[in-house]
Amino acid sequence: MGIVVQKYGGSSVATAEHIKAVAERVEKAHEGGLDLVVVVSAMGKTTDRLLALAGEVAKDPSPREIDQLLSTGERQSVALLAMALHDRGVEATSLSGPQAGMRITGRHGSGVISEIQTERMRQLLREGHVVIVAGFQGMNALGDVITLGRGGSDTTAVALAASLHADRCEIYTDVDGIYTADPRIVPAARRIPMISPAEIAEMAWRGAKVMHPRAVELGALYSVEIHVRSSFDEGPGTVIREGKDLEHLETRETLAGIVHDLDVSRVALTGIKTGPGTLSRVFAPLAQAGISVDVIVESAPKEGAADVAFTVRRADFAEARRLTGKVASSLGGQVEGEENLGKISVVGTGMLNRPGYAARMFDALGRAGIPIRMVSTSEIQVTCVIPAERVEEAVRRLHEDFELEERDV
């Protein structure tokens, strides 16, 4: 049988008992003849606890030392899981990211994987070992630890699956798959048995928390089949792969699900003079500051002036407003902002060729009296920026309006 990469998130290894349960699952898969590479995250809230400790001992800790500190969380997890497997009579070897051959470029705290040197892992697999790899981390050209940022363990797992030509990558988490909406908000939400990489990537970017979008995009690029399953039961979960089912052709359901995000704020530059290079002047300082921009809306110029609005995470709001305030002033305009916002998105492939989704969404929100601040569309999604306090209501209304709880997904 082939290689399978499994990844267990922080909630799956949060306690000693959880780690023992993961070891039992890994042992069963190993006894079934699989060559296993297991990626684990730090236990529970370890990363948050370590960041808090850093803040207690230093006002402005260096990014390098933050990476040194945070990488210890995953190293604890891999060692403990290896011990639990040894206790069950399973040969297992734990590896940090650098020991596993993860080569990383970029800045501390937001590195990207440039290469994976797989020789050591392949040798251990040939010797019958379960290989346990610390997620979220690797080593740069200087030999320093670099972390991949939040969600980096998902990216580690998918990258390993691609490099090792694994049969599949299994992501184990505290939910039993991907749903048509957040089940905590919509109890009638349905689990989606299979979804395309494009759909889940869009859902992840729009706020779904099940998988990190970087990992999904990496899987799509290298044709890695990804299974999202629960650590706590044996359900089938959700399979992420390109669909080849020809049964329904164009009659198949287009809409995959409703996604929301509460980490949204809006910055608007009003009355700025427009011309060639204006948008570059607005967004270049944000890029240099590492601030990601999502929804962007520009009004049509009138008498040489226009308005430009965009969304950022709330943590970036103050800095984004400060930077763009300077630009707005230099262009004869003003800057304003709003923090307490959220996004609601309908996502599904083929929406571009089936008119009416946007109108139906606007109608449902209008009937509920929910104001729309901004709109973004593509061939696979329609997103509305709305007041944060109305987001959960919007999720329920749209899920019901699009009848997602009634159809076979």
Second form
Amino acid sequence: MGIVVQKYGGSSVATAEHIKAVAERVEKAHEGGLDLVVVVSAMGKTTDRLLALAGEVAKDPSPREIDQLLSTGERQSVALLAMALHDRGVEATSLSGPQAGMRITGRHGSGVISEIQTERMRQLLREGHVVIVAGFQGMNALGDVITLGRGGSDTTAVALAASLHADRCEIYTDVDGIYTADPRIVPAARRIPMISPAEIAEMAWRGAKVMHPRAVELGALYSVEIHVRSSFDEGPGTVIREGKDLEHLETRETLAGIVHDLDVSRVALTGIKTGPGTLSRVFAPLAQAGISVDVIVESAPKEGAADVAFTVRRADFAEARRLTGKVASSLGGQVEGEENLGKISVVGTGMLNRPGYAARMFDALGRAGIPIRMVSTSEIQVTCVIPAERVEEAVRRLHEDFELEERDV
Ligand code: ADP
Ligand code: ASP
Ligand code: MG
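Switch over from the form predicted on its own to the form predicted in complex with ligand ASP, please.
Below is the entire complex, every chain and molecule, led by the chain shown above.
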């Protein structure tokens, strides 16, 4: 019998009623003859609430204790879902991440899965149980609980699907699939019935919150077929899989969607002396501090001095500015920054070898009077860094300008 992994996000298990509705869905799939492993997130805004609570008792709570605290959110959900299934007469066992054999390495708050010891889950499946696993957590070498970072339950689900050789991984959320833009911001956005792993990976990394980027990457690496669906209705959703649509070949639509991210700030080092090794001096301290850097722009040197600007997440802004401030002054320059920025990207594998997307994007933003602070491009995306307060307007404009609402994607 085939194994299917289902994952229900926070909004799908927000209340007791929601949990009962999930139990009903799970029961149906189980009766249909599937071996089911169900991953659940914490109820509604529980994780945010727990984080706020931590901030009330301490100025700078330790990452280990934060993981200890946050992991309880998912553990509540798995136990409640198991009870709701028992109530319907379905045999089910809930497991925390460590109990499910999730082995994790790395830092607290951003752990990475190194191994999944699946024996306990396989035994329960053989006994006919629905196995319910707490998302976004596992155990490190010390036996401590460690989490995968915000939104990480998607990654738990895909990793389980890969290691259990599941037929597919179904991600149930509050939208009925992946859209050409965030449907909360662009009501005219369209559902994409099928998308390639490369496109959704790029969309996820660029900020499309519907899937955790690491989950998409893992799915591509281990060829896990992922279905994104609504937990509130029965629509077909979006299937993430290599395109096999042979009808369109080179005429197929070029753009998958418009993606935005509001968690962006910019640090710029100006007038620094450049030479071999300068960039390494700027970025090494950031890497050591575990700060990831996204867009990087370096100006051409003038009389031996140049400017280097880069973006980081807002939570890392102050630290990145402090660390690079020291480097800037040792190189005879200065540091400046802008905290409230956003990024907007047009993404699509069809952009490869078709010039003109960047120009069209700059033109649309220019006509709207939206200033562009930085630009980055690759074969399958163009990204502009713009002021945060103009991001939503920019998403709507680009969606309209690229005629995404009219296309049969
Ligand atoms: P969950 O709690 O189920 O993990 P998330 O809130 O993480 O759900 O992700 C679902 C949300 O992602 C949707 O409510 C939607 O607003 C947002 N979203 C952003 N970009 C897109 C997109 N391109 N397609 C669909 N949803 C998107
Ligand atoms: N509960 C965690 C979060 O809110 C993990 C997840 O939902 O994926 O980030
Ligand atoms: Mg999510």
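Take the two forms, find the largest set of C-alpha atoms that superpose within 1.5 Å, and that set is the rigid core. Since the model is a prediction, treat every value here as computed from it, not as a measurement. Positions refer to the first chain, counted from 1.
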Practice task
Would you tell me if Gly55 moves between the two forms by 2 Å or more at its C-alpha, with the rigid core held superposed?
Solution key: yes
